[in-house]
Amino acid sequence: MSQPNEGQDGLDYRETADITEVHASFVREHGEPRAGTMPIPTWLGVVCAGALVWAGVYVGVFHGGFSPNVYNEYESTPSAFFPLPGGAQETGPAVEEPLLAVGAKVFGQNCVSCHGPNGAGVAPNPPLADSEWVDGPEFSEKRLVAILLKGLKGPVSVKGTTYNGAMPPWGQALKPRQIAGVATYIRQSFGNKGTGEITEAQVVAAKKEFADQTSEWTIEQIKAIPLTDKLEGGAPAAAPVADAKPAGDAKLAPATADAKPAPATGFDLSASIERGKGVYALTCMACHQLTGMGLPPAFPPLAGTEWVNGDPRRLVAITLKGIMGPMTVDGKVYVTGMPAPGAAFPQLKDDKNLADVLNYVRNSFGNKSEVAITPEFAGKVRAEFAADAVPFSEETLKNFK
């Protein structure tokens, strides 16, 4: 028989008749709560979701090709959803960088710690630099391209000096235009006279071909690889320059009256620098910076620099050829070099694409020059310097006038 102080459970609370009525007026009010069924608050739900919205739209963004072993942002595109700052913006279909950009920046993020900013090698590395597996009698297109797909084990002979270290393979890290365009960069960097591209077809055919090597190659199986063998999907060759002379070794012409920036009346300047922002995102931000101030030891700033705000023939003319071996820049020695953007970027074979660009450089980071250059000047420079075949050497562009 129940007691009057038990309650449901059947124990004794020891509660007296009015304790007993009271806590029943509650549990009519308030269910008992239940374990598992409580909803959180809408409000928290909410920005919950919108986390995970934000989240899903970041890495889909700067995914860097969801790679465990390489950071490369450049493989995704930001500008879809972060506008470029200064409101520069592609417009149009998007213009795919060329190799040897692509190139440049996978050097300098996977390269550069081994073999050094300006390919000399890091030790115990080998250098690339006029090295004869990159650019003498050891090198053909396809055993460069087979290294960097699978790496390199045992010792080998560079320049006369044996190296026993062991180079990673890359074809999984990387994608095959980068593989193509690394290749490309330091074929054609630090010196090397390597003409065209390693298109992104060989690597791709070269991928297929060797497959079936799952370790790293050695030097002997590299050997093995004929020096006549080709890889599919080549681009044509290029079609030599009549009386082309190397840029190192030119004596420039003096500067006529014609070679300097005339007077530009009716010339927009503003609207030339306005135009060059976007210009400049485009084709020199990844090296030089969104400040100017470039990315040392490799790329020298353009703020500032004598290089920029000197004379602005010679500055057209770096830019359409680019310069080779090392350069003193503010009193730093930068050992990289350029290849030439004149050919690199579709957008510079545009005298005015070019004018507008160089016109920004001059009037930004603190650059400050009321001298515009024309995209008829521009053109001026580049018919000048037409049959140049390859960049200038600092000794060259100091003896410039």
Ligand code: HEC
Given for the second form:
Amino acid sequence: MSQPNEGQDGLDYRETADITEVHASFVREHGEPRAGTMPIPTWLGVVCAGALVWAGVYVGVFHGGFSPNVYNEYESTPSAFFPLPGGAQETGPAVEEPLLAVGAKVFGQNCVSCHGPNGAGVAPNPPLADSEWVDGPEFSEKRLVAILLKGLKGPVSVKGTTYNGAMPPWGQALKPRQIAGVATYIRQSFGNKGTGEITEAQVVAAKKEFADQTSEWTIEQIKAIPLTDKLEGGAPAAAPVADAKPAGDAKLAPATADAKPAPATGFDLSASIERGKGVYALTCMACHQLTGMGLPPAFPPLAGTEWVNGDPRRLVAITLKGIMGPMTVDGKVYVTGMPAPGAAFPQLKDDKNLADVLNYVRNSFGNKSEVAITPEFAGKVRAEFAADAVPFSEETLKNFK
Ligand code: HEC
Ligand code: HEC
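Could I have the structure of this protein in the form predicted in complex with the named molecule, to go alongside the form predicted alone above?
Expanding to the full complex; the earlier chain stays at the top.
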């Protein structure tokens, strides 16, 4: 008789007839696949949920109004969806970025390398400051837009010096609104005194009219455009600036005792700050942002800067006259220049609005100032600088008296 462990060959394989015992070792090594569905591991759930939330926020913030120009950083308005604390957005529908702000950005990104931060021209390129083609006897809106759309090459005389280079055409690279913006910007910056806006509609009209021009202009071709030729879609003629007084003694008057803001007796600072919020949204926010943190490298912050929190008379003066040339704020150099807000925004022709916006700025974004700027004080500083329309440079501001 064979033993239970014996194979047919009579050898003892130490096997039992019990199949489960025989397979026990395999079962131990390979877990049986589980039938049915398993729950999703918690970590995977968390990662997916996180990704969904992120995607939602991303689309929310950068939806750009789902408009076709959403990829255009100059024209989409990301902050429109999420009003940030501070609430200036509550004052109305999202404000379209002012033309001047569009222009300042375009200039900072596309023109500054050749024409210089203060428009003086980086050799061998011509200046825009005080150029007859930008704001002088050879200027017309049509000529300037023509130059910007199609570029310029060959000899051209600017301020008595002949330049012979080539300026690239911008008609393809920039949108009509950007061209309108930069044209308006260079006419009001660097000490140029152009008034009014060059509108998007005018650029569109010019684009159509000059569609056949396929290479850069020569200056003879530009001169052949009569100065009286108008572009359709122009802005209504700008009202004469009310406070442009004939030049008197335009020197900076030394600070006198009564040039400090009056102690704010009977002046409601918190009401002024509250009103200033709305003025800020219209006149400063496009560049210095809702948060007051600016938009480096183009626009400096207003939070915690010496220019904002220091001498109130100097702050009023800066806001009235603007800044040109490079300026260091918080250790970063800004070269964009600030076209005089006091001239660019009609709201700021009113001393009350001017005082309100500055009180708001001096008491927001972490700034805190007990010293109120009253409309009377703002008016006094306005009168003091009325005759002097040249924007400040950092140098003059540092020696501000
Ligand atoms: C690559 C260098 C370069 C860039 C970038 C450039 N320009 Fe020019 N620009 C020139 C040159 C060079 C001329 C003179 C062309 C000539 O010699 O015919 C000129 C001429 C001009 C003129 C007419 C002459 C004058 O000095 O008034 C204007 C206006 C002007 N540019 C505006 C702009 C604006 C606005 C931008 C930005 C959108 C810009 N340029 C970007 C080089 C440049
Ligand atoms: C078109 C864009 C623009 C607008 C609008 C604008 N600023 Fe500025 N601002 C600038 C730029 C750019 C600078 C830096 C100056 C430079 O580049 O030389 C600046 C600088 C300043 C400074 C000095 C530097 C600092 O950051 O403290 C103050 C103060 C200031 N702006 C206040 C204002 C106030 C107040 C308003 C609204 C009434 C205003 N700005 C509107 C662009 C702008």
